[in-house]
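Starting off, we have a lone chain in the form predicted on its own, written out as structure tokens.
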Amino acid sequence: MNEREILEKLREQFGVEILNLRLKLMGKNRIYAYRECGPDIEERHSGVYFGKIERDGIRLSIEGCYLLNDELRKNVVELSRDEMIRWLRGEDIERDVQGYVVLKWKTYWLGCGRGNGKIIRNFVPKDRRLRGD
């Protein structure tokens, strides 16, 4: 999959029209976002982890959600404060949605989850979850 095909998937899935970033597909179908910054320097790795191409869509990382920010127009689920806390603790959220959705509380992007019609499955990495009461 090339950069143009990834943008087309982002358009279908999340309503993204303009992307002011370059995208690079690397190992394990992981997408990295970067901006070209001038001098040609040999690099080993460039960009921020943006998301992953899964067999049924693109799963954005929390950073990928922030990079797209105003461009996310479809499949955005707004959470209440209580739901946001549950989500950041790693719990699934009950919603009648299908496929990958981006979760948001106020102006904060909380990452991407996958709905099956009953719940949105949580993909927040364990080391980024809230702990304690």
The other form holds:
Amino acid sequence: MNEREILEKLREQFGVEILNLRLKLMGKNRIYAYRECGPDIEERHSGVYFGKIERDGIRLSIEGCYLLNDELRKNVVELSRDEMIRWLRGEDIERDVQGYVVLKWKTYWLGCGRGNGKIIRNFVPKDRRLRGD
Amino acid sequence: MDELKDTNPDFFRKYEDIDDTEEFLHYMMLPLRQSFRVNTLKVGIDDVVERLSEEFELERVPWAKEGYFVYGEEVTNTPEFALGLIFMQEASSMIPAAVLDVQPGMLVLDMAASPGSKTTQMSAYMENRGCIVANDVKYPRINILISNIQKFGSVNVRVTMKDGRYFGRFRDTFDRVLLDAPCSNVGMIRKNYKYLRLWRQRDVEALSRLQKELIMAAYRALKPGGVLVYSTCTLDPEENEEVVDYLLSNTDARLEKIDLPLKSHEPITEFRGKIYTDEVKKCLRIHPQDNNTEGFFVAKVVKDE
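Having displayed the form predicted on its own, please output the structure of the form predicted in complex with its partner chain.
After this comes the whole thing, all chains and molecules, with the earlier chain placed first.
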């Protein structure tokens, strides 16, 4: 999938119209966002992990959601405060939605989940979860 | 206190010549206050402050509008931390990026960047535009740097792994250069007593030699009209005033006075038989008792057009 095709997918899934970033596809179908810059120099790394191409769509990372921000217009699920805490603890959330959605509490983007009509499956990485009860 | 003095008598003997006040010793041993920066690439300052104020007492860091001291337990177990909306950073370490005056679109070199707190701070000031070359020499430190850049969401950063002296070949290239130099970490003794145990005068002298080479390379890489900030988290004059004096003696570099709302100590112009130019008085020498932070040293260098 090239950059144009990724943007097309983002438009279809989340209503994204404009992308002021470059995207590159790396190993394991992982997409990185970056801006071209700087002198000719051997680099170790550039770009922010933006999301992953899955069989059934693009799963955005938490940072991918923030980079898109106001461009996220479709498949956005607003959570209550209690649900936001549960989500960040790694729990699934009950909602009648299908496919990939982005979750939001007030102005906070909470990452991406996948609905099956009953629950939204949690993809918050373990090292980003809240600890405790 | 006596027990601590026994840990490293050479350190305490030397520091009698740097700051012999009881206040200095008292604050050197006090635990550090926790502080964070709001990630303005992701969220508005007010949103985060309003939410965190429900659980914590917050106090603004006077020299960084997005910096806050935080009082209370477990700020690293909050939604704001998990989502990368706040970044834990010692308050005095927010000074160098604030002094550097970066702007969106600039080309910036962060010569010794890991763990990336100042890199991400500059990325936020640059609104994720322009370019920061964030360099570090050590592989394990590179991984921490990459991880923090990721969590912050900085897309305008390229990470390199070079000896900082390598950048001298990029003559007159960067609009801004930050050299937060490897140092003897005396300022961090408040965070961890291991830095007191590890301190050795011969390491200070070796670091001073390295810092002089690094600052020369940093100055060479700076564009005419550009700004270089040199900083350390130590208080040994050999690693601070002496390094800046060396740059001023060997180049046409000029110092600018730093104007920030904080207290500081008069920089040292004479130490153990060495005399440094009075120009170094324009630097910031921050002792722990000045603002109840880590000890820190910052110099703002300008290369004329």
